[in-house]
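Just one chain follows, in the form predicted alone, and it is written as structure tokens.
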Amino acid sequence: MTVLCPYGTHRVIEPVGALPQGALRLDNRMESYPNELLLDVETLNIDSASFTQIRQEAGDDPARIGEIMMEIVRTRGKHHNPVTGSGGMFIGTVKEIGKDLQERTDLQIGDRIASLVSLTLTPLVIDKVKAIDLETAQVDIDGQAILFESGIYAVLPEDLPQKLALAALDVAGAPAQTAKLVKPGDTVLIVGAGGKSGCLCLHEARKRAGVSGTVIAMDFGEAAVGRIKKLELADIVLNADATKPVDCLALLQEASGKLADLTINCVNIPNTEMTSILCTRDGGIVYFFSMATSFTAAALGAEGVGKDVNMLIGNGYTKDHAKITLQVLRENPKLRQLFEEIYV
């Protein structure tokens, strides 16, 4: 008899007794057991730093990325890419509600949802994939997938275009935690402010630093600055390479004069941790959001230069994050335009 666990540790195959998330490999199939929701999945948003490794290993070529994506789901009964860790999320339609949540979710058959937890410990089966995306990382497939117990999940809301919402609700941790650590008057950085993640915490990083704090944007290349420049939330915005971070402390001190008090990590690529930390006061927080960052090459590097920052590491999850996010695109119409023309 299967013993069933809030958190879903009866679909683990390997190794036994390890959490799904962690785990080599699921149980995928598409049964239902009595505390597990299933799902008809319509569209996955693979998380930016796995979208950009699978996009390198394929050259581009879109059938090439939907064999990597399936055959990572083959091998692992889940899109958890071997290569960076990450996964994503999806929308999908609610097929079956398992007897011991029926009293306890309101949830009904036929509504549309986005998950809020990663595919990284999302059991799923992709029967087809439909259509890349290659600049939005929005994969269609045909599809299932498994909610356990302890998945969070939001409704899909009537006002925001589908793919809209589930853009913004893939880093709903980003823009919810910025609003938690920016007080009034601080210097916030923000590294990769031109993506996905960074233009959202940019919006909270204005509204709580307020007419007294400073707001600096990091992103590389004229694309990304350009989207940076037309949503005037930041008071500067440099043009820099975050791999290079002696570059870019260089850039910060000549442009502002002073290191920021909060530094939040939004870029996808590796190496980028010591801009972070070079660029932060001693007693300052860096905020690593991406999931490219090495929490071993952050915190060496940090000994390595004398720096006593305070790293936090960065979590998908936090109260109330996925209003939060959706509020800011209801707030901001200029962001909300940036998002539309991207992901519309």
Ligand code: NAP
The other form holds:
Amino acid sequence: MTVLCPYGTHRVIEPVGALPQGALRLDNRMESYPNELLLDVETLNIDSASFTQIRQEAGDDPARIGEIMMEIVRTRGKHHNPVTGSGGMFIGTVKEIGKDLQERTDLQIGDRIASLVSLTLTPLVIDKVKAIDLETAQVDIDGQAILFESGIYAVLPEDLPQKLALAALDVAGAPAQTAKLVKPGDTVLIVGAGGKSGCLCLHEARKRAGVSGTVIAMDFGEAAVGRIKKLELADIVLNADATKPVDCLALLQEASGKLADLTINCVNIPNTEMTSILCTRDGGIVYFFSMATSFTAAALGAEGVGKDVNMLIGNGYTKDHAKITLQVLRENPKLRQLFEEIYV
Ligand code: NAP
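Give me the form predicted in complex with this ligand now, not the form predicted alone.
Next comes the full complex, and the chain you just saw is listed first.
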């Protein structure tokens, strides 16, 4: 008899004993156990680091991107990119509520929700890839998914377009952590500030650092810098390639004369750890939200330059992260307009 586990270990095929996130392969049969939800999936929001890697591998050919995604799910029973190790999340409609959950959940059959746990631990089947949006990393599919008893989700808000909510919820950990980490008067540097999570973090950094604080936005290229300037949230905007740490440090020092108390890394490509570390003062905090972060590069790199900074792994979850993130879009009309231009 299958022993049901709230964390979903009953779906792990290999290695036995692993939790679903770290597992190589999950059982993705779409019949719900009594402690699971079964959902019809409409859209996947692929994690930016993962989607960037898949686009590169596919040479930006949508058909090939679809094949790679199908292959990942066929092999692993979940959308767990073997190169980046990252996933994403989904929007779907509740189809079945396992009998052990019926008393305990507020959900009804037919409710539309966004999953707030990673696709790297979500049993998934893709029957058909219907549309791939290369700009937003959102992929419409026919498919189904399972959420475990411990899996968190958000019922989609009625006042925000669903793809916009999906995009924001995908990175909900970042603005919510920013809200908790930034203190009044802080100098905050956001690397990759023109991206989805970066823009949301800019809002929270501005709000929490206040008038006595300094918010510095760094991104690479005119398009991203243009997006940042329109938001009018940063005191200083730097156009710099975060894979070039010494150049970035020089630019920061020239523009602001000081290092950051807190640096938030929201970049979607590898090799940006050292820019974040060099640009942060001794005793300051580097918050690595990026999934392209290498623990080894950060730990050994900081040691190598004698930098005594506190480094945080960007936990995708922090209490009330969905509420905090959706509130950013409600209270900042410019940010909401930017998201609507991109996602709606
Ligand atoms: P995004 O919208 O793609 O934003 C990434 C930003 O980084 C873009 O503005 C991009 O600029 C910029 N960038 C790219 N190369 C750069 C360079 N060399 N120097 C400076 N900036 C550069 O990504 P996102 O959705 O916000 O996600 C950001 C990161 O968080 C990704 O690594 C993603 O995997 C990760 N993530 C983490 C969690 C978690 O739980 N920790 C959850 C979701 C996502 P261009 O647009 O001009 O390329």
